[in-house]
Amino acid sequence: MKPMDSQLSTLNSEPKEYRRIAVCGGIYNNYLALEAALEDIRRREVEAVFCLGDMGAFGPHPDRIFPLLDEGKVLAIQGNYDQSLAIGLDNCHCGYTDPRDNYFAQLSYEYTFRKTSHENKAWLGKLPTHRRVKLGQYRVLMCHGSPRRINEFLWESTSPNCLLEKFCRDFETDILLCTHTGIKWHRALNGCGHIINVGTIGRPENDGQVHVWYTLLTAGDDLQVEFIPVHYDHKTLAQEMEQEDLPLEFIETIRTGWWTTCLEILPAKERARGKY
């Protein structure tokens, strides 16, 4: 495919102002969650919808990606995932630090790497790292994990309101887009803006539910957010990620909704959520 002209502004261009978008992160090969949230965010009347990375990981045929990115004029960011597999690094830069979770890392990265195409990789390589637009009258700073650190993971439990409050002033931004996580939340600060960690649709969020998720943004007198569940054929992709010999552990995830792998990185409070 062709690179796309519109994903190649940076944090230099004007930004443009929206009233209504849809943002989305980790699509993480899941080309069928990212088929269905496409069809239904045609439904809604945005006026532009974003992905803020991680295009590759966990799931099968990475190069089915792309088409679904360019029919429904997404306008993406690089994650971790898209920088590694763009500069052909030997492995995706998750974050992870205990061994087992790199080990599953390291086997979904290499599969990703050999399945995607040069000319895929390529356009990984132009995406931007960031992006600002505004929204009313919000300014919206969008990034990958942190906008200081692309795959910095901000959970919910353990990012405090000082280090979110410094992101927006440092960054002047009202409200702060980011993923990198896989689990979706929204903290309003003090008068002084919003983290949105708009979630992920390429797995489910280890809460025993097989449905994926992405965010919709309205701006009016006050800012609304709406986590979105984005239901799709999980039985299919689970089946073809078996086809394609793809871990087990990744295949119960989708099956059942509960993380097997990546699991010590998350802190305590998110963890007892889920079933292991």
Second form
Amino acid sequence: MKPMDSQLSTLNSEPKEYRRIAVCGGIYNNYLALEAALEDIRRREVEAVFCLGDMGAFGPHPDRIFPLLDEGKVLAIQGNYDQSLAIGLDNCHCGYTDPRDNYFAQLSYEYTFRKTSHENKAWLGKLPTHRRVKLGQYRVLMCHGSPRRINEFLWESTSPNCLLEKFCRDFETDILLCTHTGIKWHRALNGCGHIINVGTIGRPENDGQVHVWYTLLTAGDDLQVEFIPVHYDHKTLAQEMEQEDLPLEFIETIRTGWWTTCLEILPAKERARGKY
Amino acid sequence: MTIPTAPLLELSTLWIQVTGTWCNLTCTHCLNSSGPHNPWLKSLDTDMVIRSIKEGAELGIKEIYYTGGEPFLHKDILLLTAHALEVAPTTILTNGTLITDQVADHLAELAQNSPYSLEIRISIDDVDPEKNDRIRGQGAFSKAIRALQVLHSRGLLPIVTATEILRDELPEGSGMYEQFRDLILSLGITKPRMKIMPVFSIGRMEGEGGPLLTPEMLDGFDYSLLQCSETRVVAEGGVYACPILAGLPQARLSEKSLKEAFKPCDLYHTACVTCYETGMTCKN
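Shown: the form predicted on its own; wanted: the form predicted in complex with the partner chain:
Below, the chain from earlier opens the complete complex, with every other chain and molecule after it.
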């Protein structure tokens, strides 16, 4: 397929102002969830759709998400996975420190690397690492992990207010949007900003529910933040993962909503909520 | 020879050596030679620790670590943990031998009442009690195991921390990671967590010297791979570059504030070679 040049031309323009946007993160090859999310978003009268990166990992058939991003006019930034694929690194640079986490991350990276077309890798390589827009009166900064590092994990229980306030100050923003961890959260800082981890639509968030999430942001007198659940044909996705010989552990997560891998990176509070 | 330095890229991790080198154990591989008698580095006053946390918060730190020595020897460790958890996620590195039911109850309550994670790291060096105790002292294994169980039963998820001190004694074909994972699972802990660290040629393992880093070795090197590029340690006498070197004069960057320690540190020790080669971090 041809690269999506129509999107690339918008990357360096001045911050545009919106009233209502949809933002998703971490697609992880889950084209069925992306399709369902975009269909849901179309009914919600948003002015633009953004994706905070990590198109690949975990799921089957990586190339299937790219036409959907194009058709949905999704404005994307680069995640660590996209960066690794684009420049041909030998692993995803997700930032795991545990051997078991790295073992499973490597399996999905090698699969995704093998199955992503050259053209799509090149397109990922052209995406920006950050984006700035206006949402009503708010300045918005979008990043993948954190504004200072593409693969930094901002979990709810390990992101102290003092750090988030520093981010808002140093990076001159009122709203900071990120993903990378796979679990959504929102914190309004004391009068000086909002941090929103928009979650991922690639895999469920370790709560025993099979649906995934994206985020709707609406500017009014106050900022309205809505996390929207997306139900999709997860059974078909699981079957396709089986056909592609992806690890049974990954398939179990899609079927049950419980994480079975990449667990060791979870902080105590987030780990305690899961099954494993 | 010119000593290379590492820049402080950001202050993300604040370590506080709350009990200096005061410990109830005398492990044979201890990297700062901690022990029960005449610790060469003293404990910090409660007020000093609280001031450091406050300064860390003003500087926008991401996390706090308490270490020593043995942090649970500090008379105010629970109060200090409460203070830390008001500001940032907090980890305590401990040998586990002083974690009673009452202490575990208190820790569970603190964890419950904070929005931030509390991590308790328990040191064990081998899954075999005899081998472990040869390194860590008689009875250390059973007390550490009990600590894992009392913390687990209260919903805290301790992280087992092991060094590779006994790696050479592993049976052939046996993985250290898998052995520890099996041990933890056998205790009925269904969410096994662990961290394995190399042994450093420092403290009781200090050798006859060894290779040092040179400026040429660091040419084009990504300094963010060294923990001293994002870490500072408050210990008796001031602020130091990293937890391994805390207390050593050449690693001291400031006598007072964290802010004054925002400067490059000397990579002067053989231990710096271990970090350079392994990319290891003392963080979780």
